[in-house]
Each structure stands twice: as structure tokens, then as C-alpha cells.
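Take a look at this single chain in C-alpha cells; it is the form predicted alone.
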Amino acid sequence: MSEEKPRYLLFLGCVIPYRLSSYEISARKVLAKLGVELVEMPEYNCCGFPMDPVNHDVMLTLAARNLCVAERENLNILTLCNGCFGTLCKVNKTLKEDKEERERINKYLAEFGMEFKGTIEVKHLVYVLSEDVGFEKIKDAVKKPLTSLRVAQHTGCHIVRPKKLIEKDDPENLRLLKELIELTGAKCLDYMDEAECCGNPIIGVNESIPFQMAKEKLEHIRAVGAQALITVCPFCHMMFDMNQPRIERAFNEKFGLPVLHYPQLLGLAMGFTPEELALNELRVKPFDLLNEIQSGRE
């Protein structure tokens, strides 16, 4: 008998499909030859995060109504952003355990005709492929092992905060992320403030912090001499590849840290080639980490 194929719903949510195609397209990729079936989700709207600090009950509205989606399709949801998942699992969560506020919540669906019943979960990409997918399936399917690459990992904050809610990986000591950096033959290093947020919530209300605990970060990363950092997340991701040139401006630095998306680093120790996972869209270009590749393999 064949093994069936998970399937989920994929929420892209707002911030992928518009400034980070590469995130998407390198996923699709590796889920597809791990066989992980991706359904289009119809419909959907922003995740509501963006709302919580302005209107909490609309950000619970816009959420619930992304899950009734996905309990229409009889599909659980995967999502590859932090924010999303940790938004959408969280309402999930209180909506199926709080009847009160569920009822509450439901008498606004019912303006949409929907309805929230709790049947269906949400998982993050890193969820799907260390409990779905599985850590064999994936060292099994890596055809080019990176073994030459010394990496650093950036987790990022809401798919494994609060611990109480996610119940995954220790916030303080992340290794579920490291764990599937090292499938790919990378080397996983440590470094001091790893846990750290990259700094982006804040982004849009003061400049200068957030640069300055990004700029902390990639000092940190360059100290242990990690030839680039793998992210999970798209808006960690934008902090330090799209925002690296301006970091270096603003204080007088040179970084050149490739910033990869997981599936990307997966992506090449699967085979694929640079060009079908789209890292010509990295603001920081991957030059000397692919040639180190290529050195390492001849």
C-alpha cells in the first residue's frame, strides 16, 4: 500500500506573494520532491496580525475566518511566515478553548456566513517537515550534502513563542531549526544572542533600534565565522538581507552575509540548482557561498 501524501492548505498570507517570491518558490520546490501536497487557498485575507496593536477583535475576525477556509476545504493550514502562524495557531487555539469568546467571534463570521467549529490545525513549514515529513525522509532525499558550509540560524520569535502556546522548541535554547540546517550536511554554529528578535516589529516606528540589534546580530554571526545566516521567517529575513546594505551605511560596516530561506540551503543539498530556488533574488548575492559549494563537491 502507498503512503499518502500529506496535504495542507498553503497560507501565504501578504508579505511573501509581493517582496519575497524566492521564500515561495524554493518551498514549493523542496515540498514537492518530499511529497507534501500543497492545495491553493481561496480566499484567504491578511492574517490579522497587523491589527492586534489597533483592534484586537478585528485581528481575531480576520483570523477566524482564514481557519473557516480551511475547515470548508477539510485541510489544516501550513504557513511559511512566523507572524501568520504564530497569529492563526494562537486564535485556533483560544477559539476552540474559550467557548465564550468563540461564540462571540462567531457572531461576526455569521455576517460572512461562516462559522468556526475548531477542526482543523496549523503548522508552520518547520513543523510540517520535522513531524510530517520527517527528519529520514529528508536526509534520504539530499543528493549533494553541504558538508564544506558553516551556517548560522535564525529562528525568529512567534513560531516558538509564547513557549505555553507552541509547545516545540525551547525559546531560549532553538534547536529544531539547527537540527534541520545539519540534514543538509551544513555545519549548524552557535552564537551569542541567537534568540534574540531580528528587530523588524518596530521597523515602521523607529529606525535606529531595530538596525542596531541586527547590526549586534551579524557581528555576532560574523564572529563565529558562519559563511551565511538561514532564516524561517520573512520578515526576519527582510531585516537582514534586504535592510544588510543600509545596516552597513549607518554605521560605517561591511557584513556581505548571505541571508538564505531554509528551503533555499535544503533546496541545493537536494539538487536543485541556484536558479529553480531564486537566489538571484537574495539582496545579498550568494557568489562566494556557491562557489565554496562547488569547490567542496569537486
The other form holds:
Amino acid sequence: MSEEKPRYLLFLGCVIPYRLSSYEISARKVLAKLGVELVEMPEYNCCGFPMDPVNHDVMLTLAARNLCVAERENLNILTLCNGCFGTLCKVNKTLKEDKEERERINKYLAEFGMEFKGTIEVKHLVYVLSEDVGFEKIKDAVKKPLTSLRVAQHTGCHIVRPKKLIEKDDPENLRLLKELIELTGAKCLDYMDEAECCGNPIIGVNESIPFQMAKEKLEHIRAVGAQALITVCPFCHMMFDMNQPRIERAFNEKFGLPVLHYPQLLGLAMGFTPEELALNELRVKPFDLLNEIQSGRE
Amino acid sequence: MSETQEQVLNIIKAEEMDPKFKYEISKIHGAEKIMLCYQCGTCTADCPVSRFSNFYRPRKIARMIQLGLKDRILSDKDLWLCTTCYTCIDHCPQNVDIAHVVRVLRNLSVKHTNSMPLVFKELANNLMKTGFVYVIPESRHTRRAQIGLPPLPKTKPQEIAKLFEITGFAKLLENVETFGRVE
Ligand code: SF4
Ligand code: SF4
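Could I see the form predicted together with its partner chain next, after the form predicted alone?
Let's see the whole complex now, leading with the same chain.
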């Protein structure tokens, strides 16, 4: 294994700085401890994904602009958001492989004195952890294994699908996040339809469908007795954590399922305190979970 | 109402059908393979939105394009219900990339009907003003400093405005009508 320290430009996107600092805080803590150096992006804009439905060219150019900034810095991008990853990764691939598209988009970019060259890579946190840091090193960093915990994962869509474009984990048999979870000592439970979407992307036009989608997932997770749900995307997290009380009210249900960002779970196992990992910022308070971890250790 | 009942009530008239539409669509990046759809229904069967919506059916969208029901499909607000989970792309035996076809239709629908869901206009306006799709309040910036997070990277909203202009999106945005919920 190379001794060179992995270095990445951190691409935060829009929703994390707007609403979910807990994800950023915990990811920074954990990555620093694991020896991943994060360089602040000197300038960026929205990844482009939110504009794709209304104008594909706007999405392509916004994404390409971010990629050009990274090329200028000569550093690969690390994203925490599934949507940012999917967009930047796919646009990077398209513009690298499709000469016609590249030339078309480069005409737009020329207006800002930029040119897409195709010299960098884009990775999501999950891939940086599994491919660059490696399971061995993460295992070594786990000082307080969470052996008493049983949790479930929600990988989400845009870091695995479309499979032929992303070419990473198998969407029909998700493994990576499960393996990362099990490194913390916690057991990761299988549940029904675990690869299914959270529903959040259409919440701006229709609430009823995403609420039903998320409620069904919460039911399946409850059915296997998971004590927490682990996510790696701010949008999925908002759907299951922030909206959980609203879903409970809409269906007259009670789930009370804490939803942790993966680096919060890993951070606990590495010995960070709940405060250091901003667990207090979660909407569904994880008190029982933390007690369980505490008593499991005694 | 079931899909069949609905179709009976909305009988297709021959003059509605534009035989060139499917060729127009298949020239657009992402929708090239629309003619390969043989209506197996896998996409609808595996679509999580179709499970909870009485109307949204990707298979039906593919058929409407093939039949050339241009005005009908481009005016159909249900187009906005796809969550882009891409399950249909992974499962389609003909590699139709139906979620990308839906994106192509949405883009065209904005021009055809001169309208889009309100949420996209709001996000676009924020983007032009700030570089982000949300307006990040001053208190967030202060709080970042307090808890020791580095300041957010600079954005260049003037360049976003320029980008909107050269792609023709700014002009569209100025006059576009909006609608709220799609039920
Ligand atoms: S899965 Fe593919 S071939 Fe089958 S109906 Fe859907 S788009 Fe057509
Ligand atoms: S991408 Fe859209 S159409 Fe395809 S399965 Fe997901 S929600 Fe349905």
C-alpha cells in the first residue's frame, strides 16, 4: 500500500452547508483521523443536479464548471452528497468520453475562460473510505467497537445507479456500506427492498408519494428490529430524520428511529464523543441508542 | 381509477398523433433508444413512484412517444413525479434509459408549455443570486466560524447569471409560468 496521504478537494454542495452541518462536522473529524487530507475548494457552485429536470445544458455546464475548478487545483473531488457525486461523476465521464458533448460544453465554458480537460476523478465518501483508506486501516482506527448495536443501511440511489455509468457497488446486492458499517462492530441487518429510493427528490412537487415511500421503508426497517438507520446522503437523511415526525403524524405511526450519518457511527466507534460528532443536531434524538452503546461497553 | 379505465376515457384521436415525434425525441442525447421499447412493463413494475401514484407509468410514457402523442405527453404534469432513482434504467431489458427519456421530456415540456413547477424557478433564482440553490443565511456563516468550520468557498453568481444567459435559460426563466403541486 502506498504511504502517500490521500488528498481531496471537499465539495460540500448546497444542502449540507444550508441544513446539515452534522454530516460535515462528523465527516471532517473522521477523515482527519484516518489521514485523509481535505483541501477547501477555492470556489464552486451548485453541482447542477437540481437544474437537470428543467434544462440539461445548464446542469452540464454547472457541473463542468466545478470540474474545471478541480482541474485547476489538480486535485480529485470528494463529495458527501449522493446527488453531487452522481452528477459530477457522470458529467465527468460523459465529457471525457464524448468528444462532441465536450466541445459543445467547452464553448459555454470558454465564456469564463475555462476548458474541460478531463484530468481528475470524483469520489463519494463511501468510495474514498473503501478504496483509498481501506478496510484494514478503518478497522485499526476502531477503538470502541459498537458490538451491541443492530442497525440498517440506506445507501440511496445516485452513488450506485445507473449501474452501467457508476460501475461500483451492485445495486441489486448492496455490499459496501454494509461492510463499512460492520467495521464499527455493529451488525448491519438486511431488510426488504433496501435498495429503494427515499423519495426526497420530488418532495417539492408532491409530498404524498415520497412520504409513502419513506414510511414503507421505515416499516421494513422496524420489522427487522434495527436500532438506527445509517445514511450517506444529506437528502436521504432529511427524508428519514427531519421528516420522520411528519411521516409519523401523517400515518398515525410511531417509529422513533434515529438516523445517523455514517461518519457519526464510525466516529463513535473511533472514540469521538457524541458532542464532537454533532449527534445533538439530529431531529430524532438518539438517547436510547447512546445508552445502549454505553451499557454494551460496561 | 385503473390505468385501463383511464385510457378508455381518454380515447386517442388519429389527428393527435405526430408520426415525426419519436424521431425528434430519439435524436436527443439520453433518449436515443426510445424506439427499442417493446412495452414489457418492467420499468413500471419496478418503479417505486408507480407503486404509490395512480397515474405515473414509465411504460406508458414510452408508448405515448412511440405513438406520437406529443402535446398530450408534453402537457402531462405527471412527468414531474419521477424521483430519478434510475431503477428503470438498470432493469430495462432493451436499455431504453427511460429515466433519461423522462428528463428529455421534462426539458421539452418546459419549452412547449412555457411552465415548470414553482420549486425549480425558486431554486434557479437562488442559484443566480448566490451560486447555491438555497440562500444560506448569514447566521449559518457566523455559526460555521463559531464551531470552527472553515468559511464556505466563494461562489461567482455573476458567472452563473452569464451561464443562464448563454444557454438561453435566463430568457426562459423570465417569462415562464409556474405551477405548484402535482397530485
Ligand atoms: S422496461 Fe424498457 S422495454 Fe420494458 S416497457 Fe420499460 S422502457 Fe420499454
Ligand atoms: S427513475 Fe423515475 S421512472 Fe425510473 S424507476 Fe425511478 S422513479 Fe420510476
